[in-house]
Amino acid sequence: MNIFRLAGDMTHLASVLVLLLKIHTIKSCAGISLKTQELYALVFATRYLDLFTDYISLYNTLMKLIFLVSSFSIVWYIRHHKIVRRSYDKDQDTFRHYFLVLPCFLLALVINEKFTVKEIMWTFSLYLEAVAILPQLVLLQRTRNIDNLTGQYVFLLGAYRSLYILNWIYRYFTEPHYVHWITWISGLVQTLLYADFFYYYFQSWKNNVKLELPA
């Protein structure tokens, strides 16, 4: 554990809390992509298969449980909550997210560190997480007018991944033989997908105007 890893975890946790705050308190999921949330639920479900077999630490176990429970809770809210589901913009959230799943799985079968079920699922989760934000970004480009909580949620997600890159750089220079190309490349691709959003987010913050993405 180092300061960059801890900051990344806390930022990731904050993004989830912001989204749950929006959904539970305001009873609205406007501007939120169900497709992205379903992909994240699949990411955590396949990544944390070791939850009840490999104990690392109490912190590690708690974080895994939090992300699993929160991701499936968000999907349930958007799909089934009698009030929240009314604000879901199904007509705009049309990205065919299932087409991302198969290529990521096939890539995990071909490029992995060890050909075991647990390792393939873990690698698959990395590849899928790298592109899971795409339906959300497409939805924001279509709706353009983004409320503060939705903007903060996406920004915190991008910041979490950026902090993890700093964590990897730190560990590379402080730990011998620390090389994980699959994790690094997946994380870099994921961070680059946020680059355009970051630009407009900081522009709106600097000029004190409402966040809007170009069509």
Second form
Amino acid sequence: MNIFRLAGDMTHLASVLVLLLKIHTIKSCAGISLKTQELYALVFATRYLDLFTDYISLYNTLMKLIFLVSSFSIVWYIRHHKIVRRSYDKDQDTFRHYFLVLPCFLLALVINEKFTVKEIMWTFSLYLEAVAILPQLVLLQRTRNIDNLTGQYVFLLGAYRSLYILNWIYRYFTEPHYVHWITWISGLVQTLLYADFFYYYFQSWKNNVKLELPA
Amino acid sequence: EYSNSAKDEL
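Now show the form predicted together with the partner chain, given that the preceding structure was the form predicted alone.
What follows is the entire complex, opening with the chain shown before.
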């Protein structure tokens, strides 16, 4: 465990807690894409299949449980909570996220480290995580205005992946044989997807204006 | 073997 990875995991944890806090306290999910949340729940479900078979550390198991519980409860809140669901704007959140799931699964069948069910599901979860933010970014473009909790949520998600890239660089130089192109490339693609959002986020923060994304 | 080292990440 290195500082970049720990900071990345804490930032990732903060992003889901910010989101849960927002939904739980103001009982609203305005501006949040349910599709992205469903994709993240699927990412964790397919990545943590080894939760009960391979024990790595208490930290690892604990964090996996937190991510699984939080992502599924966010989906539950938006879909079933009697007050929250009313603030879900399904007419705007129209990204056909099933078009993301299939290509990621097919790609995982073709490009993977081992052709086993667990490995293919794990690789699928990496590819899916790289594109899972797209429905959310599309929704933000559409609704144009971003309330600061949603902006912070997306910012923290991007920061977590950027920190993981530093973690991979660190591990590449400190651990022999630590080479994982699939993890690195999908992580890089994911971070690049945030790049333009980061740009506008910092612009609004620097000029102290409300965050506006160009149409 | 080494490939598992990517699995110790979240």
